[in-house]
Amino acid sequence: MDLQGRTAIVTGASRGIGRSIAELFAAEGAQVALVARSAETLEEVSAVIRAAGGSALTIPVDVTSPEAADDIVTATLDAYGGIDILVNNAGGNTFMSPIASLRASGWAKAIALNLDASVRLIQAALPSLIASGHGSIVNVSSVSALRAAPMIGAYGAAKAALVSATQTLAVELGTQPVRANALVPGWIATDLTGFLREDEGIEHTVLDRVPMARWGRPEEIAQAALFLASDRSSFMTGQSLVVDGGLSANP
């Protein structure tokens, strides 16, 4: 198993991509700290992992709160004694607006969730990641970071900034035993994209630009995260692994 004996923090672990990553990491031998706002949903994920013979810790917290990063790291260290992998997956977008009329509060909310929370958690976890001797940071961005993102500009800007921060972090930590890479999913069939799949016209518009002509599955993103988190990508840092069915290859 690729992650035997290692400890991973996965944010946004209660559903979708984050849940798939957490369950796969546990199946590959990792002790997993599950982070999300809903204690009840996290317990469901934890129960699935434990039933399969894995180890999981639930940390119900809002990652955008100022004290969240320190609380997550402290709880993980208290339970498992170290941190080898950090997956910053928590994120999303709850509104649509052109940038010209976007309220300052909306911009700040998107940046806080999709960028600031990840940076704070990296800062808090970094000493432990370095001490592990094989630390891996996986920042989950979005294909929206690679091109214009009409009506979700704040989300796209935050995810683009996360890619840039990942590259800078990789250079700054080049001689340290910690790698930092970005994972860039395209359109994935999760709860967050459910409203797009419910409307046949909108779904057709979305998939029309995807060369593979289908939605990605959360488990496909989880496999890419496993690659970045494990020693299989040991000479890879500062990179963006795009898993989008060919969407970003379109002009």
Ligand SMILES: NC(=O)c1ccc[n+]([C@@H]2O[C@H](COP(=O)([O-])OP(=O)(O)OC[C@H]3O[C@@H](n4cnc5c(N)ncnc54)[C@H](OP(=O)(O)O)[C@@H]3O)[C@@H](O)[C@H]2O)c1
Given for the second form:
Amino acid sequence: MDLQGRTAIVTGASRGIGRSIAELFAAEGAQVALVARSAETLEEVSAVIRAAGGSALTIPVDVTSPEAADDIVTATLDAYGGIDILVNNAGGNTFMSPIASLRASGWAKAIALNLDASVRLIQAALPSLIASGHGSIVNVSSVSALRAAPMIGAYGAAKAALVSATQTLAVELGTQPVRANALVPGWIATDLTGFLREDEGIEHTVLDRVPMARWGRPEEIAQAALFLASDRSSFMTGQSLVVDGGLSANP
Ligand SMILES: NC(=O)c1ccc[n+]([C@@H]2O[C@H](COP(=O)([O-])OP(=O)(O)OC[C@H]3O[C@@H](n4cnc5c(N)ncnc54)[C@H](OP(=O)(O)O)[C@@H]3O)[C@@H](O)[C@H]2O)c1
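Starting from the form predicted alone above, please write out the structure of the form predicted together with the ligand.
In what comes next, the whole complex appears, and the chain from above leads the way.
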């Protein structure tokens, strides 16, 4: 097992990509701190992990709240005594608008969830990640970060900034024993993208651009997260791992 004895914080662990990451990490031997707003769904994930013989802690919190980062780190340290892995996965986009008419509040909301919350959690967890001697930070970005993201411009900008912050962090950390990488999914079948599957025409337009012509599965992103979080990627830092069925290879 690749993560035996390691402790991982996974935000957005109640469903979708984060849930798959948490379940895979637990199966690989990690003790997992599960973060999301819904206590009930976190308990469901925790129960599944414990039933499979793993160890999980639930931390129901809104990652955009000012005290969230300290609360998450304190709860994890209280339960497990250290932090080896941080997966900043909580994120998403709940509205669509061209940048020209985007309200300041909408811009701020997207940045708060998809950028600020991750940076604050990195800052709070960093001393423990360094102390572990083999820390790994995985920041979940998006292909929206790589090029234009019409109608979801604030989300794309936040995810692009997260890639930039990941690169800078890796350089600033230098020889300290923490690696930081971005994980860049393409279109993945989760609740977040459910509305795109409700209309066949829209779904067709989405998948038309994907060379593999299908949705990615959350488990496929979890496998890439496992690679970045574990010592299997021990000489990799400041990079972006794109998992998108070939979408970003398009001209
Ligand atoms: N699905 C895709 O196609 C795709 C593509 C590229 C990148 N991504 C990125 O991958 C990540 C996961 O996406 P997903 O598709 O798995 O989304 P999802 O199914 O909507 O799940 C989002 C998770 O984040 C949690 N969350 C949302 N807002 C939160 C907050 N303020 N505080 C704490 N937890 C919060 C949700 O739980 P609660 O609602 O209970 O809080 C849930 O566990 C996101 O960062 C997303 O931007 C997704």
